[in-house]
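Only one chain is shown below, in structure tokens, and it's the form predicted alone.
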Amino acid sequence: MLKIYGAPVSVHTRKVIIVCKLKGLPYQLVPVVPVVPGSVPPNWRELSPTGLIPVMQDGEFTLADSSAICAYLDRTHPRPSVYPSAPRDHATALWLEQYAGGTLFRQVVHPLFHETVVSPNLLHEPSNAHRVDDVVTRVVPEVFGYLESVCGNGHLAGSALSIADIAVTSNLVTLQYLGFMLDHSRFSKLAGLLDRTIRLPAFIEALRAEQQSVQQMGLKGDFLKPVLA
């Protein structure tokens, strides 16, 4: 059985979990929250050279980084594939997966998570209101504006669900857990993508399983009530 080291509300851990669920792969989730002292195993730096989550173990094979893990799972269990076969769609999926894990996460979700959860609750430091305001007023319109421009009425890369949809949606879910709700009137196509994707059975199963963590962390999960009811 696969082992996945990480936290279920983590953008990147959730991405791997959903790929496992889509492919019907059993796995064991080993809770690891690197920002919480004492939550990492003694050999964590051997498992994760970067110290980041998630990490996957498949027997004796260990792999860090969610994109590498998802690509590995797609090769070892190719049906259903989360990477399109058509060259341009495949390239688009890779690009948007990278954009989600890089720009969307690093410039939007990560700083807001740090300032609203990590700083006040774990570091016992005041949040940086200026940083939050800069992300919300300057960065979000640019990043969401780009994503809105590449959203159609279906999927981000090709005609079927792909890693691009999973990666972008996972970021948006965590963002809304923080209380920063997606403006449906301003970003209607992106909102449509979010609404469609979180209603997929694999997403519903993953989101339902993480609600205990959401409550324990004091996050805002009310937006999911219609989906998880």
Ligand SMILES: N[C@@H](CCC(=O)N[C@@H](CS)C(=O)NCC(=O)O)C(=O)O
Contents of the next structure:
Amino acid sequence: MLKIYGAPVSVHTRKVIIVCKLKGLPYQLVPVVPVVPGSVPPNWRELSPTGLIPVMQDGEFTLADSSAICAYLDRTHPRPSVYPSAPRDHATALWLEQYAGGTLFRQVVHPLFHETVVSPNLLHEPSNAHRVDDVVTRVVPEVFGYLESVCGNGHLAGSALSIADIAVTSNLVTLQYLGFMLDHSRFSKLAGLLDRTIRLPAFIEALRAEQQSVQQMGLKGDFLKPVLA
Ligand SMILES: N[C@@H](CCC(=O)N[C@@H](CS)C(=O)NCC(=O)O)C(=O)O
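Please could you give me the other form, the form predicted in complex with the named molecule, since above is the form predicted alone?
Every component of the complex follows; first up is the chain already shown.
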């Protein structure tokens, strides 16, 4: 069985879990939270050269990085594919997956997670309110404005669910767990994407399974109540 090292509320671990669920792939989740020192296995640096989660093991084959893992799983289990086949749709999906991990996560979700969860709860350091304010007032409008401009009323790349929808939605879920709710009137198409995507059976299953961690970490999962009821 596939092993996935990671944490269910992690944006990139969730991305891999959703792809496994869509493809009906059984997996074993091995809990690893890199910011909690005792939680990493002794050979962690061998498994994850970056120290980041997720890592996947398929037998002897080990792969770090969610994008590489999802691309691998799409080759080993092609149906349903999460990468469009038309060249432009395929390239758009790769671009938005990259934008989700490189910009939406790095510039928005990661700093807000760090300042509101990691610093106060794990490092026992004060949050940097100035950094939070900068992300919310300067970075969010820019990043969400771009995503809103590429959102239609369907999928982000092509006419079916793709890795782009999964990657963007996974970030938005974690952001809302932190209490930074998406402004539906300002970013209505993005809100529509979030709303549609979290209602997919694979998302519902994954989100339901992570609610225990959400509660243990004191995150805000109430927005999912109508979806998971
Ligand atoms: N490019 C990597 C990014 C992975 C990543 O940033 N993971 C986060 C959790 S979502 C992490 O491990 N954070 C722990 C840390 O920054 O120490 C991927 O897509 O897998």
